[in-house]
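Heads up, the chain below is alone and in the form predicted on its own; it's given as structure tokens.
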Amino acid sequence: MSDVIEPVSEALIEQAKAALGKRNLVFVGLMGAGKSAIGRMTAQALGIPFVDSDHEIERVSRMTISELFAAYGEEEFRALEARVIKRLLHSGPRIVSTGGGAYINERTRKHIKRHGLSVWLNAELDVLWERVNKRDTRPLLKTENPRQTLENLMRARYPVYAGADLTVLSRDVKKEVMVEEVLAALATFPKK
């Protein structure tokens, strides 16, 4: 068995991309999905554009996710978050990484429904803490217990997530599988 990946077929590109049409492709899902670096190499697949609404929240507030948690608290950064979402899916095609509790604001969720195809990166608790632990910097899991509040999370917005347009499950793989994964995903849902 070889570890060489082949390229993704331009066959299910051109499906996932006529699939797709105008409407922007949006990443849901937990903390450590995979949402940026899947939605990226996807936008790359695609030959779209890739953006991170967290880094775009951090780039039009010029604060960091954590220092607007503390600043602000967390409602009004979702609040900034469902702003900065809404701008972004006004034109399309694009791939759109959003952060872990975007989609559970409904505010946000109609925003995607109406200028895009969710895709819900769905993992395993063990998945996403293994992907985590390593980094402090995520303000929703500076507790005694992150582990337990990320079990937390999952309970809270697994149901809403699962709402999506589109569900991949989200595992330890080459993320080229988990791309080609989402792409053949995509390819299946029907034109707009």
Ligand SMILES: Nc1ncnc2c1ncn2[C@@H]1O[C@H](COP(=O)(O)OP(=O)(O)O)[C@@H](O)[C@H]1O
Given for the second form:
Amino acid sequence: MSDVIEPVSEALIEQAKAALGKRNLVFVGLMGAGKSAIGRMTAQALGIPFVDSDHEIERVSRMTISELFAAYGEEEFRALEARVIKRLLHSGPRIVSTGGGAYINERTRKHIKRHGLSVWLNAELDVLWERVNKRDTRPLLKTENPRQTLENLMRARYPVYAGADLTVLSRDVKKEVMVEEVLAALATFPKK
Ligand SMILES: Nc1ncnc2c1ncn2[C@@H]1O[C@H](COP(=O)(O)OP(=O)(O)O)[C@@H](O)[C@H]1O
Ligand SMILES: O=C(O)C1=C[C@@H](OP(=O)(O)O)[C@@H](O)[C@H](O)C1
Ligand SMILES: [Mg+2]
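Right, the form predicted on its own is done; let's see the coordinates for the form predicted in complex with this ligand.
What follows is the whole complex; the chain from before opens it.
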């Protein structure tokens, strides 16, 4: 039995790059969907810059996401997130992984539409839960019943994420497989 992952073909990389053009590819979806991890690997495969909006927010504020929520609350965090993402989208092509709530903000969604292609990493609750319950870095899940909170967020947010340009099902397969599926979805998207 072989567990070797074939490298992504040059042809697929070139097709995906051509489809993206000067636009940004913006990863959206719920916590644990793999936006940060798959976004970074997709950028490596394409050889274009990567940025994670949460990481950038932490860099400019010199605070962690949890500290920001605790000190200023979610509303202030959203305002900062919207400003940071607007700036990040200004020079493409780039891969931008957003935090799960970013695409839900109408202004941010409009910026993403204008400057990029969005890809929703859609995932089932069990998949997300398995991944997020291992870490306590997500302030929205510091509730009495975090699994229920995640489910509530799914109900509220999935209809919005569904408006993304591309959708890829995030599941328990090797991350390289996810990257390949993202590139394949991108490659079929009409050029600008
Ligand atoms: N396809 C995958 N298979 C297994 N683990 C994954 C996969 N995609 C992401 N992960 C892991 O799940 C966790 C959450 O991923 P992350 O990229 O931080 O998600 P997000 O940024 O969407 O919240 C990380 O530990 C990551 O390595
Ligand atoms: O869903 C959300 O509202 C959030 C998701 C987090 O990012 P990830 O989706 O990368 O975990 C982070 O931005 C913050 O904790 C809020
Ligand atoms: Mg993330």
